[in-house]
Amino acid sequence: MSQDPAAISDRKRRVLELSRDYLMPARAAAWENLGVPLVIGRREGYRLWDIDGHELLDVHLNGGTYNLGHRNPELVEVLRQGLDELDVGNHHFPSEARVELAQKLAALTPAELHYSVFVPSGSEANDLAIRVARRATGRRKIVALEAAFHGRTALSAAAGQDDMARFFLADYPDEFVKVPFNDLDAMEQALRGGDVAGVLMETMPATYGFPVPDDDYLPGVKKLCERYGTIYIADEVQTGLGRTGHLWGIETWNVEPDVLVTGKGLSGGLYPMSAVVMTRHVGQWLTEQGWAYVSTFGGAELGCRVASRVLDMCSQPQVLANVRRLSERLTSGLEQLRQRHPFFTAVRQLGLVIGLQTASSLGGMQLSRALYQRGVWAMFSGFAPSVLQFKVGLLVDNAYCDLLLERLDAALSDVEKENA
């Protein structure tokens, strides 16, 4: 660490100002009252920089858009080659880039999915998703968790917490069915009626930071789903592209689903991409109508070059193995500072999906604090700011991972003192 994290130099103070001015007063604002005056300057690997210098281990990844790090040499080479014939295509006709993307997607996902239509970002995907469901099964009942968060679009905004989808008259409470995570009761009361059209989950919910689900759950959901006429759609923006140790989270559980949501890591952290991934019978409509869903960036050619090696780098043994060796190391090192520090109570876990649980209400917040200021960024969970969400990249080597859990140490250090 090079300098006082806390230091605001005149060229920060201008972005700052700006931001408040221009773009985002209260978020600008939040994450200064935070204590967290973060403007991002160079970025390089696992590693970001604060434009006045302060380093910071990067273990928010924005969500895993960044699971194979900041500005990969050879994605970033992978979409330099395409700068040279490419660019974002024309969406209306067949494309070379976007048929192999399409192609790879349907030989790594589970089972029967096989279809593909591409969008620019996950809350886009999560949309499409429900409307698929919709179309492939008459109903308009969408079911998913109390506190799930699967956009900010119109229909994935009211698939989340409602707060946000009340915010801009956006919820439809007659349409969207909200039951507790982990409740299969719950779960099959909802659907019962037989009037749903899909089940939206988040293979483990990462804005409730990441509560690992019993071994029957996702499956017992997936066969109250076949009971009941009812589609299926694993939400894998967070949980996928290797993070588990699978390559897809929902794999843990062999539970295949009717349509398969990826984004954020799937642009590999340079060129905005997401999927919608149906199996042929909720693709039909496809072969029905094909401009009823159409997006000028979706599926950009540029990004699909990106997006496929992407699948190509996170579906590689050496890479999943990598992960579940690094799962192993974190264990243990997590598990000795959690025996050391009273704050630090729990280990939510599934390969590199990780969540601390704190014994503080806000504590998730303060961690989050106390790392930035000891040269880690870590985002608390925003449905459960208990529990700080720790996405460690799928490429990190052991001193990094040692450097890590040292820092971790000294800030849990910190943040008991400041409570005492």
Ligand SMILES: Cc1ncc(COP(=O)(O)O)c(C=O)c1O
Given for the second form:
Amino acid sequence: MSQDPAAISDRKRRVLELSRDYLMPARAAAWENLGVPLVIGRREGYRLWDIDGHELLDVHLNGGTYNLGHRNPELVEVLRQGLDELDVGNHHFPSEARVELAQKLAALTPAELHYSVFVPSGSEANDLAIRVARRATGRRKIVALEAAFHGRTALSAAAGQDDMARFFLADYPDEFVKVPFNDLDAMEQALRGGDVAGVLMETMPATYGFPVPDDDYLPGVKKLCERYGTIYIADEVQTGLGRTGHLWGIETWNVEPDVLVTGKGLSGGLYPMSAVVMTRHVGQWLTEQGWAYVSTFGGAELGCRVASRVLDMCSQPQVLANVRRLSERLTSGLEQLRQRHPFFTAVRQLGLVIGLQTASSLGGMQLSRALYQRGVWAMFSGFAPSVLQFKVGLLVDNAYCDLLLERLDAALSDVEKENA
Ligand SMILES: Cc1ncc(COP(=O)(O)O)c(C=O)c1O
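What would the structure be for the form predicted in complex with the ligand, given that what you showed me was the form predicted alone?
What follows is the whole complex; the chain from before opens it.
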């Protein structure tokens, strides 16, 4: 049974104080204000325990990093065996682990995607994707959505929220053009000058609360890219690896990107790994200059071994079928809750990519706190705090889903009482 989430042990208080002193003063204060003084201790499968023992069903999963669960035993074993013979490897040379992963990605991504470059994080992957689009087109401009998150390196951040890029004086307003979501006219307007290198698109913008694009939107963006000679970059960091019921979210709309970026879950939550997968055309630079991009830890061999098994697991037909089955079960469970709770106004859903829309502007935050107290960790959307991201794991069972819905039901009642 969970212990009282409000009680704080000396051990936990020490971590919180040190985090305020040495690590993240503003972030520590924000969590304290929200009423979520979480310090993660044990973690197993789709559950976390605060170091004081408070149990949480994890439906944040770090944006899908733990799609296959925390410390998935099969992946832990792959990493353990890897440690008997490997380390990160030498970034100047190929290796069996690296080529195996690259070949697998070429086989499992849409048809024309061929070359892979490995980097430790999604931010670096998007940063590189922007550069390769520039190299392939000889143009500088990048078009991205107004409400998107692509990371926090200079280029990936410049493609996201303007004020965060400005924060470090790393905004490039002449080079990064922002357009509203789901608006093909605005996209055409941005591309029609013929000077845009790439369009960087989250398949469903996570930090904006997973709005589902209109059926013609992503195919329309791809067509416009073809018309104006622009590279389509699909940021599949959150929507890839089986979460939508397809291996890649973009397959839902049969769009074939020129570049696909994957990360988070590719690591199995155990060893950092992200990848930029490109067509031969976009990856032409790899044939021209062997050292244009090098990364000591990108393509670490231990991580390649884990990532390769992650791809095997996520692409299994029975895993994808389970995602679709779970998604239907959640659709009906969530609909029942929605009918009983006026605070819960709508569900945004594609497979297990789910956002819960609430009736109030900060409702997602309220619900995060209430769920935390009831034993669920789910995170509100940073750019749309009325929405709660609800990222259920790919391998959860029915009992887990039922318990999750039960706790959500209780948390919704708590918020409704609080707001009455
Ligand atoms: C859609 C998307 N792209 C890119 C990133 C950046 O990934 P990373 O934190 O590994 O740099 C994130 C991280 O949350 C993300 O959600």
